[in-house]
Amino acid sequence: MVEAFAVASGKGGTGKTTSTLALGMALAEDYDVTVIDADTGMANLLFHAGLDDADVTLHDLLIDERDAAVSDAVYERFGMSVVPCGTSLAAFEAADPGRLRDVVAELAADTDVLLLDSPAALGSKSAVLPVVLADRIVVVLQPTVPSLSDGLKVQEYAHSYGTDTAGVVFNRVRPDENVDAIAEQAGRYFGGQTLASVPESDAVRAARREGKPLLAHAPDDPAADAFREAAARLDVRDGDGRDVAERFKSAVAPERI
């Protein structure tokens, strides 16, 4: 079985990368999980996963001149297979985003769940391709109307390419915020369900400084519990790895943004 989820938001600062790794660790209790940092322009998952010294990254797989196998960029961390992306501007400019289709296709053949940490904005082909490749999106929002609006733009684009919505995670929720009212609005406009409301937590920042996902750094923190709740509500669907791999290989890279 395999299903690919793009973790998306529509803007930066929502905690998308933290959410991707937290969901990955929680899902890894029951599934074989592969996490890919598909934010090729503003990658930072490698810092969250202690992989800032990785020799081979996704960039190497997207550049024609570099002779790197997909397996060279896969690192076993925290119960997951993690594919980090580099932070070099030169490598980003040299990378061919269309090659991501073949990378994801190869990884899909040997995992249960693919989580694509997607770019925040939809300003380029490299930014939108993860959303197009995924089966469904998980939208990470803060409980504000502007964040809701940004997330709706991502969902609209995803749906235009046949990518459904798995659910919404409200992240970095402060005690004084009325998340219930925003969640009620989200329920009217977003597909899927509200997967969890994750409280703002100092443990998230401490985890990043330590180079660990939240669930590894502070497994008993309330935010970690909320991410486990989100993962438990995420209904992972059964798909044939070979069929999914072929679909990724034949996916049409979007020309319109």
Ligand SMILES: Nc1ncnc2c1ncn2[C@@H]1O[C@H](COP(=O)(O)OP(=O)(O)O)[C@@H](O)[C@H]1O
Contents of the next structure:
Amino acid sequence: MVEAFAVASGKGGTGKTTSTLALGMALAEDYDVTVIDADTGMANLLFHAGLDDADVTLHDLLIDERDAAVSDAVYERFGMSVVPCGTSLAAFEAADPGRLRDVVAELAADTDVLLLDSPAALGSKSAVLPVVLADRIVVVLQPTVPSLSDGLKVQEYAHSYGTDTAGVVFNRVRPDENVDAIAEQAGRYFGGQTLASVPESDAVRAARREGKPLLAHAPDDPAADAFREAAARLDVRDGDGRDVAERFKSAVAPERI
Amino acid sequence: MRIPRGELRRSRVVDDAAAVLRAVLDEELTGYVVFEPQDALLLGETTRGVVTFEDGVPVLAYDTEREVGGRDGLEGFAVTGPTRAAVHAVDADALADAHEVEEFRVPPGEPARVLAGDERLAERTTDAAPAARREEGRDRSAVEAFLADADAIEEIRSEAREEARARASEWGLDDVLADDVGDSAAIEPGPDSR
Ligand SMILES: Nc1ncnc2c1ncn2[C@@H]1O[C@H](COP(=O)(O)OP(=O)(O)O)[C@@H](O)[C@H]1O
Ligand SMILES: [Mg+2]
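May I ask for the structure of the form predicted together with the named molecule now, the form predicted alone having been displayed?
Now the full complex is given, and it begins with the chain already shown.
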């Protein structure tokens, strides 16, 4: 079985990368989890996962001439399979976003849960592709107007491509904020459920500095608890017996014969 | 103002300070950037200012020619036109002392706002700042008012839907669009809690 989730927000800095790795580690207790840095233009998952000096990354898989095998870009870290992306602008420009489909399809054949750390923008094909390819999105929001507004937009894009909303994570919630009321109101517009309300926590920044996911750096931190709660609420589906890999293969129209 | 000399990472002339601030934010620089507006040079004047950063978030601003710091300092070197930006990295501990100087501190989003007039970047920067540095009162009532205005929200959504459709054809993603767009995106009557 495999279900692919795009962790998305439409806005940078809401905590997508942090959430991707935290949800991934929590889900890895029960599932085979593969995490992909699909934010190919502004990759930073590698810094969060201690993979700064990874030799082969997703970029190599997206560039024709590089001729790398998918498995070369997979690193076993923190109980997950992690596919980092490089940070070179030249590589990003040389990358063929359409190839992401094949990479994802190959990885999907061999895992239970795929998490795609998605770009903040919606302005290019490579930026929307993760949302197109995923079964469902997890929307990471901050309780602010711009973040909610961008979250609604990314959800609309996802729905346009038949990608549902699995749920919403409110992140960086401050102690004086009670997001319950906001979450209830937001529930009218966002699909799925409120997965968790993750507090603003210094442990998150410290983890990033250490190059470790939050759940590895500070498993007892309240933010880590909240992410585990979110993962527990995520009802992973098995794609209704559909051949996910096949679906991925047909997801990029111009290359269909 | 005394800041420890850093290691020069790059120095180039840019059209827009926002690009530099954005790059520094993304790379989470701890250090400083020296800004030198180029048009002033042509007039035989020197305008120069420094902004320091912790994990990509601005901390201090200082106009080195007028010797003014803080928000007023920023305005001294907020000159439109090309500017030379020299990006330096400094050890976090070494910067900590300089960062004690309260009167030179600026709110995290202020350099983006004043030097580049980029409100969105200002906001992104504020969001990236540690809790203690973010301005008081994210306005919860504003969030609630926003969410209570179902019409305005429907407008955002339908606009995004149209945009998604238009771009899908631009990108050759037409075929993967869902058929029932529009229906499926209708606002549900109550909280959707599957
Ligand atoms: N719950 C949190 N508490 C404190 N800081 C956080 C939290 N979540 C994310 N951050 C910080 O916010 C910044 C952006 O997070 P990141 O996960 O990289 O966001 P994105 O991938 O959406 O751009 C990082 O510096 C991260 O350490
Ligand atoms: Mg990210």
